[in-house]
Each structure stands twice: as structure tokens, then as C-alpha cells.
Amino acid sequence: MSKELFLNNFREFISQYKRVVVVSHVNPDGDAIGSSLAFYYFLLKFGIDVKVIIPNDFPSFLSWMPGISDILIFDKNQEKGVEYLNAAELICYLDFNHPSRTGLVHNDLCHCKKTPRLLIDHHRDADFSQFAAYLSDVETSSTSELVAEVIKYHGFDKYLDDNIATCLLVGIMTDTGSFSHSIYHPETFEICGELISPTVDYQLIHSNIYNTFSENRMRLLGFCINNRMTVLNDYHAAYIYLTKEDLDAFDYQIGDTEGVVNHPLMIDNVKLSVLITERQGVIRFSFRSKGDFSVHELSKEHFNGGGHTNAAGGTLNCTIDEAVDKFLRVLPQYKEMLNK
């Protein structure tokens, strides 16, 4: 389904629906949230009966965005959440594009097989198939970045208000880096410019999200620098790894890492950073790159996971030992692309 064909029909799409869920992924991001609020907020202005249900909680550092008490925490009201789900005429993807990104969500996801899906998503490798109407554009900074472009397709002057302007910028500013990346076109510029408005402060929005950060989750970011911060100048690459009982040490809070993962990429023949974390009984992996070096296509063959050209996450089940051993060994055969 292309852009346009989802466009004009997204209105009679979606007018033949009165209750809907939207649903995010697990460990849900500031685009995540940013665009499943925004999306909420629009889909109101029709009449519709909408909830936004996340897997788990969300980082701290979102806690002060508009909608954020109306989101249904999946894991702390597991009852709840499947009642909406059941209820629902129509189920939302946002943000990714397959249900086993959903954690705690997944197994009632599938029970709910009947029940249309619609997409809007950025990432790669999505099965159209299983969705009745879908937004998808990997050369998008970001989900919110496309609720944005649904939006003013039907116009900006009726349905942007305060709070889905404030939810989009959060969505698109955080999956850029604050636009240090992932921008593949000056679209992105220019709606983030017809966003910001007198009632609409985006040097607040930016200082609520940057400049919020608890002592402990600044001590951690130290720690991951001088203690456990490997610079492998053979590679151009650099990796951080945090055990458990690092995170403990630190009180670690939700989104205490967010971020962590882009600070070897300031030093300057660093092209490949990655933070391996001991989290929740798995390991996590997440990638970033400079220049074309795509983290997409390593995380995929070696890590379980999958993203974009300079930003990618993956998972393993083993120890944090075993899973730094295994980038160590897999990084020889991506030695000549990050010497380029």
C-alpha cells in the first residue's frame, strides 16, 4: 500500500471503527510513546473510543508528557489490558511491526487473530499480510514523524492542538538523536518547524527530555566511560558493557541507559558503538553507527534483532561474558566496511 493510497483512504478507513487500541513495543522509547499519544489524540478528535496500551513502563524522563496517565501499563494491569484488547475493533501497530515486539502483549496479541491490524512503522522487514491498512516507510526519521504526516494530510489548522504537536515532537527529536541522525529528508525539518508554535516551547520539550537526569543515571554514565568503555581502534569501533550488578550498584531505573550507546561515537575515528547490557534475564544489544556502516544488517545476522543503517537493537540468551565474546568475534568479518 503506498503512502498516498494510505492517506486517502485512512479517513473511511478508520471511520468504520468506534473502539480501538493502539499498542507500542516493549521497553517503549520516546517515539513510541511520542506517536502512540499523538495517534491517540488525533483518532479522539473522530469520535473514537481509543486506548494506548504499552508492554512495561516507560523511561522517567517522558513521565511529564501530555496523555501519559491515560496509557495502560500492560504488565501492571494485565487483567485490564486484555479485556481492551478483546474489546477492540481494530488494533494498532506503532512503532514496530511484529507482535513477538510486544513482551507481555504478544501471546493475547495472537489470540486476537480476527480483529484487524492497522501499521504505521519505520522499520524494516514488515509482513504487509497481516494488516488490513499500513504506513510504512523505512527513509522516515520516525513513527511520529508519519503521524505527523497523517495528520497534516488532514490538515493541521483543524486537528494539531498543543498536545499532539508537543507528543510528535518528543517522538521525532528522540529518534533522531536530537537530529543528529536518521534524517533522510528536509521534510523532517519542515514539520518539526510547523509543530513549534508560541504554546508549543520546544526548547521545554528538549530541556524536559536531555536535562532531567537523576544523580545516580548521571554517576552510571561515568561509570560506563572510565570503567567499562573499550575502545578497539583496529575497527573504529567501541563497545560498553554493564552486568547486572553494574545497574544494581546504580539504582538503575527504566531509561537510565538511554543515550549511553551514542557517547563513543563523539570520539573521532569511532564509526560502530555498542552497549551490551545484562537486563531482564537477556542480553541487550543496542547499535549505533556513523556514515553508511549499517548496524541494521549486523544486529540481524549476528543478534536476534534489526532496526536502521546507524541505529539497531538485538538480544541474546546468554551470559554478558558470552555475549561480549561473541561481538569480539563476529567484528573481524566487518573489519575492511568500518576501515572504508
Ligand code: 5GP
The other form holds:
Amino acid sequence: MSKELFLNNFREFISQYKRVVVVSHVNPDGDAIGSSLAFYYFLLKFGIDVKVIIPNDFPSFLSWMPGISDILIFDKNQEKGVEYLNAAELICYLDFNHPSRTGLVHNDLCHCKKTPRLLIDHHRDADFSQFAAYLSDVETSSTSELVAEVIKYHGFDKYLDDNIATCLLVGIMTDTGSFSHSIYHPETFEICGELISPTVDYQLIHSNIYNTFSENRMRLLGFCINNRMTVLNDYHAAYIYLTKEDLDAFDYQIGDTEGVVNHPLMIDNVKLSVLITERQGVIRFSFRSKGDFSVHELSKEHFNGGGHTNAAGGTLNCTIDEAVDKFLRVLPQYKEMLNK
Ligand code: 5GP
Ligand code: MN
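What about the form predicted in complex with guanosine-5'-monophosphate (5GP), after the form predicted alone?
Up next: the whole complex, starting with the chain shown before.
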């Protein structure tokens, strides 16, 4: 299904459904929340009964967003979440393409597998056969930019409001690192220009997201760089690991490690950066790269994950020492590519 076909058919497609659930991925980020809420506000304008479900809580730097209190956090209210899923006539996947990315929601999503699915996403390796309609483009900055395109197609003059514009800007801003990467075409800037207005203040939105650290979060960042970062010059790589005790020592709150993995990439010759974190019973990997080294491939091959060429995540069931060991064992296979 081409973008044109999706856009052309969208009104007719969506008008078939009165009850819609929008789902986004586990550990939701600015784009997951921004795209889901913007799409939610858009569907409400068609008189649709829409619910947004996220698997677990959002980081506190998003807590000011319009509509955020309308979101159902599945691990806090599973009963209601299951009720919404069972009542849905259409389930929309926003900012992910595989149900395994929905954490606790995964099981219940499988139970209603007969419910049609709609996809709006920019991650790689989507299986389109699962979807009644899809808008998927890996060369778009963010899912929020895709949602912006959908709304623009139907007329910003009719459908854009301050809530939608704010949510879309949050998604595009966070997924591009404040417009520093993942921009593949000038339309990203053009559409943001159309979202900004006297009542939608880009600088205020930016400040709400990036200038709202707790003291603990800032000190954790310092600790990561000073005490936990290893630079592997031979591989143009760097990694940071954090144990559960480290996180406890800084009174870790959801979102506190967001962005940490980007810092080693600021070193001139570092092309690959990895954050390895001990989470409840599992190890989470966050990968970032500069240039054409694909962390999607690296994560898919060795760390049960994926994402984008320059940003990906993964998970292993092991100890933190085993996780670091695994990364160090895998790295030599990529030496040549990293030295290119
Ligand atoms: P982060 O490192 O910020 O958690 O994730 C970076 C990017 O990779 C995000 O776009 C995220 O949605 C995606 N991602 C994170 N973890 C996974 C994973 O386990 N599988 C896949 N396919 N994508 C992931
Ligand atoms: Mn995204």
C-alpha cells in the first residue's frame, strides 16, 4: 500500500469504525506519545470513540503534554485495558510494527487477533500482511511526522489545533534529537514550520522536555560519563553500563536514562555508542551510531531487537556482566565496518 493510497482511502477506511484503540510501544518515548495523542485528537474529530493504551508509564518530562491523562497505562489498569481492547473494532499500532514491542499488552493483543489493525510507523522490517491499512516509511523522521502528513492531507485549516500541533512537535523534536539527525527530506522542517504558531511555542515545548531534569538525573548523567563509560578506540565504539544498584543510588525514575546513550557519540572518533542497563530481571540495550553503521542489524542479529539504522534497542535475559561480555565478544565481527 503506497502512501498515496493510504492517504486517499483514509477517510473512508476510518469511517467504518466507531470504537478504536491506539496502542504504542513499551517504554514509550516522545514520538510514541506524541504521535498517539495527535492521532487520538484527530480521530476524535470524526466522532470516533478512541482510547490510547501504552504498556507502561511514560517519562515525567512528557507529563505536561495535552491529553496525557487520557492515556491508559496498561500495567496500572490492566482490567480496563483488556476491556478497551476487546471492545475495539480497529486497533492502531503507532510507532512500532510488531506486537512483541508492546510488553504486557502483547498477550491480550494476541487474544483479539481477528480485530483489524492499522499501522503508522517508521521502523524497519514491518510485516504488512498483518494490517488492513498501513502507512510505513523508514525514511521519515518520526511517526509524528507521518501523522502530521495524514492530518495535513485532510487539511490543516480544518483539523489542526494547538493540542495536535504540540503533540506532533514533541514527537518530531525528540526523534530527531532536536533536528540533529534522522532528517531525510526538507518536508520535515516545512511541516514543523506549519505546526508552530503564536499559541504553539516551539521554544517552550523544547524547554518543557529538555530543561526539566531532576538533580538526580543530571548527576546520574555525570556518573555515567565519568565512572561508567569505556571508550574502545580500536573499534570507534564506547559503552556505558548501569547496574540496578547504580540506578537505585540516583533514585532512578522512568526516563532518567533517556538521552544518555547519545553523549559518547559526541566524541570525535566514536561511531557506535551503547548503553547497557539492568532493568527488572532483564538487560536493556540502547544503541546509537553515526554514519551508515547499522545498529538495527547489530541488535537484530545479537540482542533480540532492532529499530533504525542509527538508533535501536534490544533485550537479553542475563546478568549485567554477561551482557557486557556479550557485547565485547560480538564487537570484533564489526571491527572492519567500524573502521571504514
Ligand atoms: P531506545 O534505545 O531509545 O530504547 O530505542 C531506539 C529506537 O529503537 C526506538 O525507535 C525504539 O522504538 C526502537 N527499539 C527499541 N528497542 C527495540 C526492540 O527491542 N526491538 C525493535 N524492533 N525496536 C526497538
Ligand atoms: Mn519513533
